[in-house]
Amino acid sequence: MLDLISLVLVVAVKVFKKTTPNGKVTVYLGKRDFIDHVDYCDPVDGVVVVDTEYLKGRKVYSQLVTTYRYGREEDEVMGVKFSKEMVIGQEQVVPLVNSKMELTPVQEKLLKKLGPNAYPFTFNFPEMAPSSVTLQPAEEDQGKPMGVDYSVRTYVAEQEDQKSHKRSSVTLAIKKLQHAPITRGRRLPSSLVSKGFTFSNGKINLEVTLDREIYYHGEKIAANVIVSNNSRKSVRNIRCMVVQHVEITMINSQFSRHVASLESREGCPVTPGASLSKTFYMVPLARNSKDVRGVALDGHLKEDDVNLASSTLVAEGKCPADAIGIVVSYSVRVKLNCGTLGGELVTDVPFKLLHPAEGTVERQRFNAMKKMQSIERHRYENTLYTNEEEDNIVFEDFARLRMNEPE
């Protein structure tokens, strides 16, 4: 009888890495997406591996940098800049200053695997730091897109404020995102509006109710529409839209974009004295709005990573208007066409669009869907099976930044 050999199957830890052009410094990050849980935010934890003989007395510094671009790069003339870069965290990595740093599990595993020339670093996002958002440019736009982005910049220099050389510096783009709470709540957002007409008795009543307050990216939105016509006018058609509202706080600019829409004449016209009850289904997706300039996206690093920007969440007791960066919100808008003279009856019902929270069944389903899409596109798997715990790390090179990255 054959003996059964039991193997411990360990899911690999995926680690991203990027090396300076001269090959002397390599930066490792356990992830690219860091989640803002409203009451706290994931720390940016990484490891730097350096050729110590190359340093010759110099030091290695690392920075957490955010860039807020609120205008088109091609419109910058006569020294006027429409972007602001801020270093929100800086640390000397080599020689290590904070030897009592509390290490994360990924850092411990990397230090064990990469040897004595590996040094850890950790950054924390400031309170109320904005989420990563990219405003989709038009085809004719040039330069960097508007939005808020983050990066980890590592360089070799003699002093902290010394200008780094491109050969010995490396920049890794990261994202700061927000996820939905564990529970979605039981409140069903709704709106009830009426419209009367000059020289005509009675009104048209419109009631719109959503089936939930928080939706996940890729989910179907169900809007139940009830029309009661107590006027002498007729409702000719109904149009439903998912509207993304964007506020650029730096310049106090606001605008809206339609990210899903449909029009229906079923059950129309709703004649005087009649009523109509109908449920409309819409799925707002970034790929269906890729030609619309100004649509806010979760700051994306890969084409297959693109999602519409999540709703901006703020801590309890704080006003959404106090949030900085680019503030994003969503609503379902329903329009009744009451004819040329009757005009339109319009109402908006707000909701939140977010990623599922970590640890939930919905999050597992969302990750599985993303993984299948990645496998289909790239034809490789991100998991590895091994019986040696210390080797279960998969390294992936960071994709080169889209614009103006040091060579």
Contents of the next structure:
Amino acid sequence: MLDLISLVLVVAVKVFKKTTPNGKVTVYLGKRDFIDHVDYCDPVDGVVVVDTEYLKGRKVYSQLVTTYRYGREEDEVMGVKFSKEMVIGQEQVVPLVNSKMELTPVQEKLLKKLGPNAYPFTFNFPEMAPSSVTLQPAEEDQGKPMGVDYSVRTYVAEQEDQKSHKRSSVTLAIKKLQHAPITRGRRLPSSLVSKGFTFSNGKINLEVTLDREIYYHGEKIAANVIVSNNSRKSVRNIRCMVVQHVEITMINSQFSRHVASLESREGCPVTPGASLSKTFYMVPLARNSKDVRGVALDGHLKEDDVNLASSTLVAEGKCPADAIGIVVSYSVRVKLNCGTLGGELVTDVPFKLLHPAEGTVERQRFNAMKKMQSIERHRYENTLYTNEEEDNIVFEDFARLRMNEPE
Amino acid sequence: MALNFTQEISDIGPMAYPLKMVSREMVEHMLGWNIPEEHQDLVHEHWRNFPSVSKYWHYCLALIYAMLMVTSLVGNGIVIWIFGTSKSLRSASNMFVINLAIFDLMMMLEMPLLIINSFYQRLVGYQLGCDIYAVLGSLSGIGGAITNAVIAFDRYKTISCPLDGRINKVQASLLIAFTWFWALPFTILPAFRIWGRYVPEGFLTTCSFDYFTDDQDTKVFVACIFVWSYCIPMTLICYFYSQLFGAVRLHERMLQEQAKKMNVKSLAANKEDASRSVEIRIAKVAFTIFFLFVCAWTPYAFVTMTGAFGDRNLLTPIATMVPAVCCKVVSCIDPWVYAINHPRYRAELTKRLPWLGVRESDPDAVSTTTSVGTAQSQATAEA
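Hand over the structure of the form predicted together with its partner chain; the form predicted on its own is what we had up.
In what comes next, the whole complex appears, and the chain from above leads the way.
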């Protein structure tokens, strides 16, 4: 768990801090969410404060670690481990190796504030590093959830590869996320399919068009469905759903989950010769599929306002198949039920689901909305559990939102 | 033949008494002499060619079985007790381990019968005793063999597709029912003498299905049971573990590729060695299980196949007792192989029976780095 402290600086900047169990080393991070802008990624910038007398010639190291977990802990048999830890960045922080290091504004402020015992460190995510994703566990699942996560681990040791001691090491969980590009594009994704029948002439045509290519989390998706029936069968009903496709590249397996769905008989049956044009509205939300195992989520489970995982974006010129970690994509799937003998006509229209980019109008609106939700929830929780000291989580959220605000 | 001999002698009249005494001596040295006439049909001609086994052999066998009985009772009993009563161990995969322990315990039930038989130096209960003994042996032997294959299947499923591959409890129950049905035909058919029958073998204190009678029926029966309870389970075990090994290798390779893409250099320092040994570890465990299966059932398969199709002179009483002991030894080792290397089971064991000296920290509290260490020590224990 990240301890949170608000340092009163000249400009009110929220900073995360965590101290080792023995209280000798403290790590400060400017933020917990690091955004991958596809062409570049926020560096992980932090500061370590250490009691130099305590070190007695030992050194302080910091690591950026990613952990893949692709199976449940309790299923680990025969000594197989379903998790893999990879150190993607390692640095000696104390004593400072590279004194000409470029400092980020947060680091400069922190160094000024924290005095001579503060040492900066910076990690850059590897170009290919996957985004943080958590797969929702089933209720009965124990142990750590599956997914990709990142953490910054700081420890005291005499040498880099020496084993660290629990009391003198500290781990901060961070997230690497992707945000939507600043412009959403003008392309409207659509799909046109038709279905013929073995024993009768004519076809049923289905055209599905979405009103956007990129949606922000919480936005309503409008799928315009046009059915024109030139066959002798009739369409009984229409099912429309938002499908989340999850590809777990490390074990070469994929699955999909429905994160929103609705069924309609309005205007049905679409009899031979008739046609139907209708718009379906859906909002894919994490809280609507809370009990579905394996739904990919952005980030931590402790948080109540967790959202569905964002679509994985791949840099231009890179093949989507090269993406590693957990690859998430979305599509709207429309199914026409043509009766028991007619079968189904199905089509998928892909779209992207992301957070709005920093600094856009949508982002501000999004933040305001979230903040409102958070305040509401806070009030709600306070009325419910007045005596509980457990408002920790809400406090974290609250701080997170403040952080996202443009300074 | 020996019997005919005695009868011949007794026909000669009182004059031949001394001769009869001598021949009695001789008869006493033939196997099956102490079985009353009405049950003589239980003993196949083949055994009558061998001198009766010394009582010391009987006592020795009884001693071995007594030791095995205690080991099996303790090992399998603790497995059933802990897996059955602790919540953290109630998973579909563990149901198979319990099932195996039940089969092994059933095999253990044979042992007191043998110990009693050994002291009488003959079969107690004749046909009925023989049937009970053989039914227990056949049910537990075939059931255990196929449970081994089912466990291999379950492990293959969980490891090759860790997300959705898991077997749920309903499927697990069905598979367990399947193991019992698998064991039933070759247990019931001989018991009711529909096909094959149960006869004493070896020292004539143990029983198994008949593989000596020289007719088409018995030969086909032996061939079928050989395929059913030996070849098929072994093929399945080999297949699933090799598939599992392939899946693990694939995962490791893909992870390494991903690590390479991210320029993970420090992976080489300590993690690569650990990851390389994952494959070796899996191979070791899989081979141990396969080897145990081979040890348990190959001697038996050899004896029965020789009895039905090969040179019977090889099958001396002592030689035929070896396979029986082999499969009993393995039924005692099974719980240790399957359960003791289970981290949660060990943790539970530490909690409940601290005097056993199994030291295992709570798996939930173990961090990634340390758990690699424990897994390795388990692997060495398994090997």
